[in-house]
Every structure is written in C-alpha cells, then in structure tokens.
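Single chain ahead, written as structure tokens, the form predicted alone.
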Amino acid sequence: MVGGDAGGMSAASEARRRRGPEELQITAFERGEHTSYSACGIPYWIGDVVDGPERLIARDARTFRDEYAIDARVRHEVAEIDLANREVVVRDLDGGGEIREPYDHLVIATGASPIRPDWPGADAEGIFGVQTLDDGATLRAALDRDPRPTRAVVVGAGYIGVEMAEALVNRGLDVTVVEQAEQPMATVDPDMGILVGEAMRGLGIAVRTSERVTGFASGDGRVTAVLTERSEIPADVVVLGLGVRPNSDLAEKAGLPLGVAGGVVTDLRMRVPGHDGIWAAGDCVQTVNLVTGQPTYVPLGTHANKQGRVAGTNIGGGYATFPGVVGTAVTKVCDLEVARTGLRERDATAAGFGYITVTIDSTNRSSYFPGSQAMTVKLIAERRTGRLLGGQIVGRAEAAKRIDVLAVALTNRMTVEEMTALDLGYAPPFSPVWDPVLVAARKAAQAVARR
C-alpha cells in the first residue's frame, strides 16, 4: 500500500479480512506521521471544537501491526514504482537509506495536496495548506506561537476555506476570506452562495468576493499581507483554501495512465487498466460522474474509503466495483448547513443538458413546532424528461442531511414527478406535512410540465 490513510488502509483492512497473514503479507508505507485519520475533522480541531490529534485517528500504525498483521510503516516514502521488476523504492525519512520492496499487488493511495499557486512570495513562512494531520499540527503550532497571531486571511471560499475561516474565528482571530468568484462556496450556484456569504459575515468574517489574489508580502521571511488586484490585506497567518490536486506524480513517472485533473485512471474494480496487479484508490484517482457519465475528480474521504474497500475486496479474492459518484457534499458555517449533490447550473450547461430550476423556501419542522427554522431548496431537472440533475440545500438545523434523499434519487435516475410520490417520514418535530424536498419536487414537476 502506497499511502496509509483512507484509501490505502481500507484496502489493506479489507484484503486482510478476506485473507490471513499466512496467505497474504501486507505492507503499507505512509510518508506522514499518522495512519487512518479523519482529515475532515482537522478544521474542528484547529477551532478547538474537538480534541486532537489522537481523537481524529481511527487506528494507528501499532494497532495495524499488532491487531491486523498489517506492517504499517510511517515516515516511509515510496519514491519510485519499478513496474518491470514489480518493486517499489522506499525511503526511510527518519532513519535514512532506501529499500526495494517487491509486490504482487500494489495499491496506489497517495491522496492529494493543497493547491499552492506560484504567486510571488508564496514561499514565505506563515502560509499554510491544510490537507493532512501533519498540516493541521503545523498550523496549530503557528497559532500557539508567541506572540500569537491576531489577523488571518483565508484564500478561497470552498469547503476547506469556509471551515477554516470559522475555526480561526473560534480561535479569536480577525478573519478575512478572499474569493475570486462572485460568491463564496462555488460548489453551489451563486444564488445559494449568497446565503453562505450572509452567514459568514454574521459570524464576523470579512468576505471579499470577485477579488483575485496576486501574491504575498513578507518581512524577515514571514508573511505580512495578502496582495490582491485591489488592495493589500494585513495577515499574520494565511490559509490556502483553493482546493487540492491529486498526488499522482509517482504514478505518472511510472507511466501509469492519468485522466481528469491528473487523477489516476482505474476501471470499475479500481484496477489500473493494462497493468496487472496495480490498483488505485482515494483522492489520487479520477472517477465517473453518474449524472453525466463523464470522468470527474471529486476528492472526498467517503469515496476514498469505498474505493479502498473495493480494491481490497478484489485483492482478497472477492468481487466488487465502484460505479462512480453523484457529487454529494455537506458543510456548515456556524449553524448554517450547506449541502449539494449532482450538477450545478453551469455543470448542466457544460454537459449539454436543457434544464429548468426551481427554488423554494420552507422549514425544517412544522411551522408551529418549537425550533422551526427556514430552509431553501433548489432543484435542477432536465427540461424534457424531468429527470433530476442536481440539488442544493441551505438552512439551519436538520437541513443538510435531506440532501441524501436527492442523492438517492439521482443515483436511481428518478424524475421530479416520481419524487413527488416518495414516502418520506412525517411528524411535526421532523418536518412539515409536505417535506421541503417534496415541495421542491412538485414545483419542479410543474415547471417541466409547463415546458
């Protein structure tokens, strides 16, 4: 296993479950300090919402060795894949030296790295990408240094940017978020992103949209400001929230095929085509968008765990496939929940769909029940057939997980008319008699019929 987090260790664990140590020797190499941890929990650790880093680790290397007979070696970096000799070249980052490790099956689960544009001054101290537990520890140390930083700038307002902005506010910093798009959270349409921006500003975050970063200023080697096309924003700490790129350099150097965004290409069983015994899983691979049928790159821990399990099942002698994703994701800003699945308007346009959109306002519970709060649901449906293409939800308590209903509908290629008859649960503490998802589906079905 090349990589010791979700994809690699899910594959290792599933293969071990199917084949004992006497049948299959499993070795996992991880260049960082930790195995099997929740990267999604890092912003909440930074913001002192949860303890860490130990609480974020599901299983450490010793547990894998002692309880699962998986030889997990941290601080070991695979530097080369030798396809001809079926070996990997491994560097011991602490002890020094290199070894050559033979393999019958090789799982590439190298994950992803934060995008770090080649802007002037980007190498200054105090600029952080946050993708791994080690990244989180480095940022925590910077926030705890003396004198403590008081001003933070987050570049990019996607999932990690929004979550890190809230975490830094919780730590008592003055926070500015700079986003070149017209609204934060470009993973939803701009009309829904407006709601996210309002919530961020209500939290005390300065949100600057439609503004492009051009570089960084520094003094004595430390970042002092973020430079944009409009102004200079003082900063003691900068966090990059510009997304990630797949760590596929190792695969590329070995001559393995790369696809969308540089992700490693696999088949449905997570095998690399044309290379017997080579598998890949997690944030380093491309996958299939089940709505469009086209290749896509969606790096999420949920997918990594499933893909790793599929690879491990097949290595262990079973049969499993990973068909693809519909692009479901959720996050929160303070108490505002944000969810999306399927296509946004620009995705539907790019894919060539004719479509209609509807947006409805409803509540999470019956309006008379205590705790009832507003929720906005947006649906995108194909113009002629009424097939659901995507959905977005923004609201308070109990809003985000309603996206799962839309994800199931998308996976099963349901029309919005079919969705109106879904037998969803109802009681006043849980929803209005017409759940917001059903109200939106009914409105969408009417719009399709008018067309």
Second form
There are 2 protein chains.
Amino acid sequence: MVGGDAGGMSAASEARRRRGPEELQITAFERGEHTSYSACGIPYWIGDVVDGPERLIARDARTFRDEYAIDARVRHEVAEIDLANREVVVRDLDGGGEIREPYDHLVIATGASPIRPDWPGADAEGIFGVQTLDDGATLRAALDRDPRPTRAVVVGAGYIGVEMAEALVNRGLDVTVVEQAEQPMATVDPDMGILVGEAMRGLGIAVRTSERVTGFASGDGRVTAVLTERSEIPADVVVLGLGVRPNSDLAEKAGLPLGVAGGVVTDLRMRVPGHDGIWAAGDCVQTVNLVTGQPTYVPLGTHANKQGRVAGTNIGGGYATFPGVVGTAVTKVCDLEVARTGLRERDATAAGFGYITVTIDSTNRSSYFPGSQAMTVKLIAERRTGRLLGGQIVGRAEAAKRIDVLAVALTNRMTVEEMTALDLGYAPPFSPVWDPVLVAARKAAQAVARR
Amino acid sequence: MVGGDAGGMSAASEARRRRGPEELQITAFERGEHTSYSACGIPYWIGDVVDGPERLIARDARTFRDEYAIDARVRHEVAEIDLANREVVVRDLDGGGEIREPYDHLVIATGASPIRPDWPGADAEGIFGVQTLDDGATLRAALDRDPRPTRAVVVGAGYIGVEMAEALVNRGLDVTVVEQAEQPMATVDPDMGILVGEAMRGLGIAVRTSERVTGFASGDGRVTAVLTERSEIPADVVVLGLGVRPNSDLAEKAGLPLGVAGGVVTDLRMRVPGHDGIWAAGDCVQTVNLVTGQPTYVPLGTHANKQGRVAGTNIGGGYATFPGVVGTAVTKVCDLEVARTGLRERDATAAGFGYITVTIDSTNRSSYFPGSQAMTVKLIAERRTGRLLGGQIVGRAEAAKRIDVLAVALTNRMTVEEMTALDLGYAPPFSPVWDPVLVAARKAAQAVARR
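Next, give the form predicted in complex with a further copy of the same chain, keeping in mind that what was shown is the form predicted alone.
What follows is the whole complex; the chain from before opens it.
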C-alpha cells in the first residue's frame, strides 16, 4: 500500500481478511504520523466538538501490525514506483535512508492535498490547509500559541471552508470567509447557497462573496492580512478551503494514466488499466458520475473506504466493483443541514441536459408535532423524460439524510413521476403525511408534464 | 365523495384543482364531525404531546366550502349506493331525514374501523377503539371523568397499541399491554420486537406477551378488568389496538368487488373494475404489495392521501396511477425509533421466497461524534439472487427514516450487492463513514455469496 489512510488501509484489511499472512504479506507506507483516521472529523476536532487526535483514528499502526499482521509503517514515504522492476523506493522520514521494496500488487492510495494557489505571500507562516491529522495538529498548535490569534480568515466557502469557519468561531476567533462565487457552498445551486450564507452570518461569521483573493500580506514572515481585489482583511491565521487535488505525482512519474483533475484512472475493480497488479483507491483516483456517465473527481472518505475495500477484495481473490458515484454530500452549519446529490443546474447544462427545476418548502415532521422545522427541497429533472438529475435539501433538523432517498432514486434512474408513488416512512414525529421529498417530486412531475 | 377524510378529500381537492365549480360539482358526505384530519396524530393528542382536535384538522368543512367550492357535509352518512340509478342515499345524522343524491363519479373513501372481537363483555363502557377524531374526543373525555381512571389496559401491541400505551403513561396512568404474539410490534420480526418490548418496559409499561385476551369483566355496565387465558388484569379504561378492518359493507351491499381482508378492489387508477365512474381510495381499499406482487391490505394515512390524489387526478381528466406499496412504516416508543419495510421473515416464507437474513449493530453518527447512538439494522434478501426483500431498523435517534433508503431500493428491486455501492450521505454528524444500511448490505451480500 502506498498511503495508510482510508483507501489504503481498507484495501489492506480486506485483502488480509481473505488471505492470511502465510499467503500474502502486506506492507503499508504512510508518510504522515497516523494511519486510518477520519479526515472529515478534523474540523470538529479543531472546534472542540470532538476530542482528538486519538478519537479520530480508527486503527493505529500498532493495531494493524498486532491484530491484522499488516506491516504499517508511518513516516515512510514512497518516493518512486519502479514499474519495470516491480519495486517501490521508500524513504524513512525519521530514520533516514532509502529502501527498495518489491511487490506483486501495489495499491496507490496517496490521497489528496489542499489546493494552495501560488498567490504572492502564500508561503508566509500562519496559512494552513486542513487535510491530514498532522495538518489538524499543526493548526491547533497555531491557535494555542502565545499571543493567541484572534482574527481568522477562511479562503473558500466549500465544505471544509464552512466547517472550519464554524470551528474557528467555536474557538472564539473573529472569522471572515472569502468566497469568489456569488454564494457560499458552491456545491449547491446559488439559490440554496443563500440559505447557507444566512446561517453562517447567524453564527457571527463575516461572509464576503463574489470576492477574489489576490495574495497575502505578512510581517516577520507571518501572515498579517488576506488581500482581495477589493480590500485587505486583517488575519492572524488563514485557513485554505479551496478544495483538494489528488496526490498523483508519483503515479504520473511512473507513467500511469491520469484523468479528470489529475486523478489516477482505474477500471471498475480499481485496477489501473494496462498495468497488471497496480491498483488505486481513494482521494487520488478519478471515478464515474453515474448520472452523466462521465468521469469525475470526488474525493470523499466514504468513497475511499468503498474503493479500498473493492481493491482489497479483488487482491484477496474475490470479486467486487465500484460502479461510481451520484455525488451525494451532506454537512451542517450550526443547526442548518445542507445536502446535495446528482447534478446542480450548471452540471446539467454542462452535460447537455434540458431540465426543469422545482423548489418546495415543507417541514421535517407533521406541522402540528413538537420540533417541527422548515425544510427546503429542490429537484432537477430532465425535460420530457422526467428523469431525476439531482436534488438539494436545506433544513434545520432531520433534513440532510433525506438526500439518501434521492441518491437511491438517481442510482436507479427513477423519474420524478415514479417517485411520487414512493412508499416513504410516515408518522407525525418523522414526517408530514406527504414527505417533503414526495411534495417536491409531485411538483416536479407537474412541471415535466407542462413542458 | 363517500367519506371526508384523507382519501375522500384528497380526491375532492385534486379533482377541483383540475376542474372548476362550473365544470364539476363536488359533494362530500362525512358521517363524523370532522373532515381531513390526521388520524395518526390522535395518540399524540391523547398523550398531550400535541394540541387537539383543531390542530389535527388540515382543512375543515367550511374551508372546503369557502375556498374549494366543495360541498363538504359532516354528520351525513351514506346509507346506500344505488348503482343502477347512480344515486346515493344519505342520512342527515343531526337534522334527520334522508336524501337521494345523484352522481356521475362516486369515490368510496369510507376508511376503516378498529377491530372489536365479540369477546364476552366487549360492550361494556370504558372500552375504546381509536380511529377517528371523534373516537379520540370520546377517549379524552373518559380519561378526564371523575373519578379519574388510573389503570389502563391496551389490548394489542401494534402501532396504535404501542403509541396509545405511551400516551396513557404520559397521562399518568398505570398501563398494561396484552399481546398474543411472542413480542410486541408484530409488524417487525420477533428479534426486533424484543427491543421494542424493552423500551416499553423502560417507560414503566407492563408488557404481557404470548397472552390471549378472552373477555372483559364489568360492574354497573363499566369495564373493571381484562380477562386473559392466564389472569384478570384490573382496568378502568381499555384501549383496543387490534388493528382495523375496512369499512366496506356499503360497497359490498352494492355488489362491488372486495379483496384481501375485505378491502375494495381497484385498478391502478383507483377505479373499481367493471363499474364505470366508481372509484375507491384510502383505508377501505386493497392494494398491491410490490415485493410479492400479491394483493394486500395496508391502511395508512400516507397511502390514503396518495390514492385519493390519484383518483382525483383521473376524475379531473388527468392521468395518474397508484402502483402499490412496499410496506414501509415507522413509529417511536419514547426515544426508540422503529421502522420496517418490505417482507418480514414470515412474509417471505409465506410468499415462497428462500432467503437469508443479517442483523448488524452500528451508530447513527460517527462513533466519536457527540450524540452518537446505537442502531440495529436487519435485512432480508432472496437466496441466490440477493434481491432485497425487506428491512427493519431500530435505534435511539435518527434511525427510523433511514428505512426510506430500503424502501426506494425495494421499489427498484435492487440486490444487496448493488446496495453496497450506494452513494449515501456521509459526514460525522450524520453517519459513520459506512452508513448502517451499507454495513448491513455488505454483510447481506456476503451471506448471499456463501449460500
């Protein structure tokens, strides 16, 4: 395994489950300090919502060694893949020195890294990406230094940006988020992103949209402000939430095929095509968008785990495939839950779909039931056929996981008309008699019929 | 419309939406006091969780008259359907007298009534079924009388029985539930029903299972005890939770076809076959179980609303169908959420399926996230094919509505293997990295592969 987080260690564990140590020797090299951790939990650790870093680690290197007979070596970085000789060149980052390690199967699970544009001043101290547990520890140390930082700027209002902004507010900092798009959370359409912006402002976060960062000012090598086209925003600490890019340099240097956004190309079994015994999984690979049928790049822990397990199953002599994703994601800002799946309007347009959209307001429970809260559901469906193309849900409680209904409907290429008959759970504590998803499907079916 | 609750008034409203008062005259006869109310909310009204009865009424007769131009007449009972003359005979229950009302289209939406076995003593005062808003008012009055009843016995531990038991505990009564099956909540398999029984006992409810009621003792015409094969349980008030049967006598007398459990037979458009212009919807009709393809009887408000809307769409000149149900239901006992869909083991056996079952324990959120609570998921899948046949979920929070994922999967005849790749929403506040449904699907796929 090249990489000891979700993709790599899921592959290792599953392969081990199927083939014992006498049959298959498994070694995993991880350049960081930790194996198998929840990167998605890091913002909650930073925000003191959960303890860390230990609680975020599913299994440490010792556990892999002792209980799984997997030789997991942290602080070991694979520097080169030598396809011709079926070897990897590994650097011991603490002990020093290089070794060459032969392999029959190689799983590339190198993950992704935060995007750091080469803006002027971007190498100043105090500017952080948050992807690994080590990144999280570095940021926490920076928040605890003396004098304590009081002003934070988050660049980018995607998942990590929004979650980090809330975490930093929880830590008592003044937080400004700068986003170049017209609304935060560009993974949903702007009309839904407005609701996210309102929730962020409700937390006391300064949200500046349609504003492009141009660089950083610094003093004594330490960041002092974020510079934008319009202004200079003072900052003691800056967090980059600009998304990630796959760590695929190693694969590229070895001559392996890269696809969308530089993700490693694999087949359904997570094999790298044309290279016998080479596999890839996790945030470093491209995958398939099941709605468009096109390749896409969606780094997410849940996909990494599934892909790793598929690779491990196949390496272990079994049969498994990872067909692709529909693009489901959920998050929350304070008590506002935000969920999306499938295509946004711009994705549908880009893919060549003609579509209708509908947006409805409903509630999580029967309106007369205590705890009833507002929920907004937006659906996008193909013109004429009425095939569901995507959906977004924003609400105050029990909203986000309703997106799963849409995700399963998308997977099965249901039409919104078919969806109006779905037999979803109803009881007053859980749903109005027409579930919000059904109300939206009904309205969408009417819109399709009119076009 | 014969009947002014969910089925009838959904049909009336939808027909009106499509055809104005100048085109279509709509009259609805309701023998009770109220139109369009949430019967499912009654236990929560009894338990003082929600206000009532007004809050449970979606639209009253006046609203239908004034805003929808629908002549909704409460306390009017249809006594006879005269198919030959296309008329109904209607009794004015308050004013007295009978009228004959002609129709072009007739919607039979007579609902269902609690099953009252003809046990000895069953006609004593103090024994209540809970189906209509009027039933709810009667029971509330009985609970408020002087001297106040202190001991309640609920006969039957299905949805209504369990919900009513909790409501009565909320009102401060000592509550005993008597159930002839081996576990409460026979709509789930006994291994899941055990968990419901534990939760009920945790509320202080005395749960007596595998015990058959034989009759009632009474004094001065008022119930004093419930008699079983084994004992005599003192009772000031008795609630029957033995399920309901369709109010299809009227249809039967008119010679209309009845099916499973006496439900009125309809086609996909909710027409009664062979009888032009006769429709039926709601708790009085039989429907189709989409998993077995067989007719079934599932009285539930959410189906009634959908069926009514389908009938109304068709009467209004549109096109809509109600394909059937997969059998989804959710409820809660205190903070224990219980959900089911598709076939139980006994249903699968009865239908002739060979199957495997798996049960897994997981959590609603990432285990390290605050508020993480246990959840149990059981899946039933066909042998060989691995097709999902049913599922049940019991958990403490954010558990029940996860059943919707299984409901959509059932509707689309997914296999458990296919389900392992579902792109369900993941973030630490909402799910472990492997959603409990995925963990169960994975284990089920392994079980299928082994058989």
